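One chain comes next, on its own, written out as structure tokens in the form predicted on its own.
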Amino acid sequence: MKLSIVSGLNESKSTQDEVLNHFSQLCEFLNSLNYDGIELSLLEPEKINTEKINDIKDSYNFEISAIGTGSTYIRFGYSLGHQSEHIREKAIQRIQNYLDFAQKIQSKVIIGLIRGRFNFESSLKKEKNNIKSSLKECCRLAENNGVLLLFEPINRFEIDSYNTISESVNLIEEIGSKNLKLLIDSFHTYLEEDPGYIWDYLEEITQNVAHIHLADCTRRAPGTGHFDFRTFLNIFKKAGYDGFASIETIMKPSFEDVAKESSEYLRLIL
């Protein structure tokens, strides 16, 4: 199992040289802590020079484990479940940009917050149908690009639909695309799943999982709360999972501290 951590590049407000310099510094720092890669949370990936990004990551023998898309919903308001067809189309267009970027740097694209939330003009049923329809189109685009989409169950306090792993597995099976896999997040698992049932269920669906997010029950660095990471990660190790476990937490007291503490703690378990 490989280890990465989430970071942005501020590509929307920085020059190309600033973005590349920041990325290079991140790779150098994380390499010194025995990370295997980095997960990028991006708003406008089309602004980034992928050839130079590849040169930098390859020089550190690094991988970009996944591309986060949530800022598209947070900043632009585009979502796959929106009641407006125009807004849904905008979200799908943004996914295409992420797919283009991911194809060039050999990564995966996350479908998380970009699903959006429904408002008084819509309903949960309509939203889920819109998400399903939009996701089918995203899968078609992903298949054309040869890129995996990672569908993430997110807790009910942040999003309105597909909060649990079982709901998400059912959706993935219904859509039936070979380019749609599951992303499991320890924090959302802690909030949404039955602790007496979840460990056995995870053993049953490990074949659907292509990426993992790690945060403790405090949403801080692993080891700062009481989530059972040893049991959680051993399930995937025993199943032969060889993908990434990526730190996605509140970066306090600092990114550097979280990266260091997480690596030290998780290397004792992985």
Contents of the next structure:
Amino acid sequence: MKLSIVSGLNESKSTQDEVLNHFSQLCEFLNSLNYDGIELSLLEPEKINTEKINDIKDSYNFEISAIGTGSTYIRFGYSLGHQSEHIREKAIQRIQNYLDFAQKIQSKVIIGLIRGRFNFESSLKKEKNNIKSSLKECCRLAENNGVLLLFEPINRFEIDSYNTISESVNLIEEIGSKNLKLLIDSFHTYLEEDPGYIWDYLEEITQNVAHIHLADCTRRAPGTGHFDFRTFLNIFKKAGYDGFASIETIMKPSFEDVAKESSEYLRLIL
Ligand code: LER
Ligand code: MN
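Compare with the form predicted on its own: the form predicted in complex with ligand LER:
Then the entire complex follows, led off by the chain already shown.
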């Protein structure tokens, strides 16, 4: 299993040189800690020079494990489940930009917080229908680009639907696109899943999984809380999962500390 960690590049507010320097420094630092790649959480991927990003990552033999898209909802307010068709279209256009970027740097695109939340003008049923139809369109675009979409079940305190793994598996089956896979996040698994059944259920669905996020039960670095990472990761190892596990935590006391502690702890397990 390969290891990466999430970072942004501040591409919306930086010059091209600043973005490339930042990326270069991240690769250098993470390479020294034995990481295999980096997951990028981006707002405007179209602003980034992909040829130069490729040159830098290739020089470290690094991969960009996935592209996070949640800031499109947080910063622009565009979401796949929005009651307004116009806003849903805006979100889908942004997904096309992420797909173009991912195609050029050989990565995958996450469908997480970009699903949005609904308010009094909508309802759970309407939101789920909107997400479903937007996602079908995103899958068509992903198939055209030859890029995988990663659907992430997210806990109920952050998002209103598709909180559990089984609901998300059912949706993926219903949509039936070969470019739509599952992202399992240990933090959401801890909050949403029944500890009596979850390990058996994960064994059943590992073939659908194309990316993993790791955070402990307090969303701090793996190993600082009481989530059972050994059992969790062993399920994927036994199933022959050779994709990425990516650290996605609150970066405290600092990104550097979390990156170092997490890699030391996880390399004993992975
Ligand atoms: C949010 O809690 C999360 O886990 C992100 O990966 C969502 O895109
Ligand atoms: Mn996550």
